[in-house]
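One chain is shown next in structure tokens, namely the form predicted alone.
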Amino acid sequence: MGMDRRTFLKLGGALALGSLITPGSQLLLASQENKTGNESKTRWAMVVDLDKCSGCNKECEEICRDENNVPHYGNERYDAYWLRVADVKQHLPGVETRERHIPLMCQHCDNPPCVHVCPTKASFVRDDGITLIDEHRCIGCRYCVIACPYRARSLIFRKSDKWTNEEVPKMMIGVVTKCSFCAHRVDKGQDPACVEKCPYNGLIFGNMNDPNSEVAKIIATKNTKILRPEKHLGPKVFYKGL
């Protein structure tokens, strides 16, 4: 019986992964990845000001989809996402119930578990700290989807004709996708689409290694928090008002 290329790569990746896991040892799959950005002059980060986020009918989700050709099938089983807004209600004794809208996306960690578990090194970190996926290397094993504590990755299950932005390739079936900080825009000196089009300026993007950048100044005030700090992953998305 014949075996197609994707099945062959999946089996090869699984065998390679198994050979690297030994009792009491750590996974060594990311040994050839780029530096995380700590040693680079540029280290991109985002600040989400929750006091300014109104939810605005989750328009940022659609802005992100249109910019990056992220498919939406109207079925939660198949829908992919790069950015999603969680609606959270805060209940405190003696205090009026408060609803918060929390934009969630890839956190572009300094120590990303998704990169460490990738058997084909399809997931990698650029020198400027942006975590990306090489779709031509991805075999759809979903190890990274499971490893990500932020649920920031999706597998493209079905074909999509969505191609609203010709500067970005169509999504490939059978590969994992996620927020890229709109790297195609950042490389041209532009902000990510969600940042540029947020009507309330609730998203701020910049170089956290530049002390004069707005992002660096906000982080320096120590009035921001990160998600899942107990994981010690060094996420580069900071939340003000969390």
Given for the second form:
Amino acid sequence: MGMDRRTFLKLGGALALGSLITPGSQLLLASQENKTGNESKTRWAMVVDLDKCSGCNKECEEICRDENNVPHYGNERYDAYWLRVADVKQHLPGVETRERHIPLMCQHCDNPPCVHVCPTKASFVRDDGITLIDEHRCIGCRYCVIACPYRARSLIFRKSDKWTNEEVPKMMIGVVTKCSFCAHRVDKGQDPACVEKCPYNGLIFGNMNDPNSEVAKIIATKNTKILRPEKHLGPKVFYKGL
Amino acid sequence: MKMRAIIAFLAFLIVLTLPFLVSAGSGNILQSVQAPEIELPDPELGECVEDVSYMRANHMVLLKEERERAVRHGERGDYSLSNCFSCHTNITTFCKRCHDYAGVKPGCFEIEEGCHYAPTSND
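Now that you have shown the form predicted alone, what about the form predicted in complex with the partner chain?
Now the full complex is given, and it begins with the chain already shown.
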């Protein structure tokens, strides 16, 4: 033994520091990639103009069900919802009662809790910001249903024969479903079905990262609100006139 | 003693291979090996996305990869199931004959809860 205690400790310390260099530099590089990668890409977003929504016969709910084969059994316990219109009344002393109809759907968060809890990675965020479910991988554990603060997700409890739109797969029993921003239409360059067919044109869809798009202009100039901002999830559905 | 053991072993072998020997003797083996005939689509519709022998062996791989691309990245290309169905319109005479023979059930449309559109015409 030609090494004294001091040299041994010095060498050990150097070795420990050296082993940290590679993973540390990789982490730094990865964080930089994420920062630069997110800016130029498309990020789909929706603006809901609540001043235009009259709550008609909740036609958008029906349009959505027909477009995406969402089953409707007429029983609250089993019904699946992609889009639902909530009727909200504001009672304040001295102020006229105000009624609002708020279309609620998946908010397509930047930081979605449903994706974090998914044990099979069936829920994921696509590069263009749409949160989707890979129904081939979903095992129906419903962690995501509990995790979502917007109650956007529902499980298909009963076998469904609804197949109004053959372009979209039929709903499979035992998997979780939710609004997909009509990804099959978006990929073809069309707007989601509810945006296109809303009788009052109360919904606007577009690319948030493109400053010339209608959506980006409204978000920049008008007073829009997001739901549950205290959760810091970065939802991409904006409500005007809430 | 040794002789008896060898005879017993041979007898055991014969009993073990009896089903194969019987079916070989009756000539059924050759009949059952014949591959099923499938009805190919109209040649006027053009070429398939890959050549025939490749498709025969690897169509399931192409479909699975396409599924992954379409669902997870939104890239919808030529290898999609709906693109197959644009030429191969009859599922019973094209897909099913081979799939029944091979004992394979494609989950996309054949099992009970299948959720992708499949042409069901029998003409």
